[in-house]
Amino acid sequence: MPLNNPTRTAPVTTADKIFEQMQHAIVEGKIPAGSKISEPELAKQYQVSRSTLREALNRLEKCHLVERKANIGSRVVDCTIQGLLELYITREALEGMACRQAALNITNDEIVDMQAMLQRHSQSPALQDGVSYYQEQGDLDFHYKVILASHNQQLINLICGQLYHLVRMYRCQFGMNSPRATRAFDEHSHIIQAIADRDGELAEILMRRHIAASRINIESKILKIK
């Protein structure tokens, strides 16, 4: 039986449709990290109804990346240092056992598919100059395919289902652009490797330290705007 993927069920109803819409456009900063959120705004922008919106935002809600203060409203969340230190310590912790799990778990054929999709994203200009590197959200993020090919439904549901797109925020707005970039990618072949050899313990250490230092240099940028 297939595990469940929370990340990538198909806009079926409007209210999915502008959930979606919306939740790039939050982890893109296209609605700014921090700002409040005018529902008739919303609605006539988005042009549904204010009970659909309200549907979406619940949706956002859940995904950390709207949260709701009494006599406020909702909001943005804010990409704080606070919330980054948090949301990496769990994330350090959640995808170290993923990847350990991984290395269990993981099929011939996955990791065919996962060196293979690491060998499109060395193709990357971007890359290439070691200015950035943009991975898609899904199919096309490394860490992402790792999460799955833990087969652990538990920590899918929980990196994936609540924590995935709150990470991309951080990572789209400041972890892309970097002068870590080619050596984020070759951290990412190492893990591959390791979890390719069936070394659960060293796959683990590895994508510790990786989000370790993807931490430490979003932390920086986020200093330096502050």
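Mind giving me the form predicted in complex with the DNA, seeing as the form predicted alone was just shown?
Next comes a single chain, given without company.
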């Protein structure tokens, strides 16, 4: 999984690189959720000083992938059902508002870009050459574009810089690369339409429904497993 993110900046310092490596490892579960992090051990494993590793840990803490207690240590966050539901509720609030702001602030160029993206998506998954691809990458692409179109730096940083790392982690660990593709496509389409029409109120409502539907879909899947 490429793990691209619009707010991502090229890693320049070694702490940046360790941060990205650990981020991948945590999202994909190679460093297990809920596990304790041993600074000396990981420092040796990644071949860096403990200071550098701590720097990386600090950034992981910033995007809520690890939690640290004073004099106790760091733990990877654990993926609970309640945490997942809370995350989706938060997304509903933030992305709903981002969608409303997008309807107000989007540029014409961005509208063209989003419609082109939708066009691509309408063909790719129909060919069935990878439903999972659509769901994973295409869905994130769509949401990222909407958020960026809000032109609200506060919202962009919160959602892309913090929340979405957790979203990826949950998707990965709970194995949610599943369908809902066609319905999601229609919903994406309607949302873009509302944004293009500059109808902020409708755009927000549709986005909130879209995320809520996704939450309920996931909820039922989890209940099925249990």
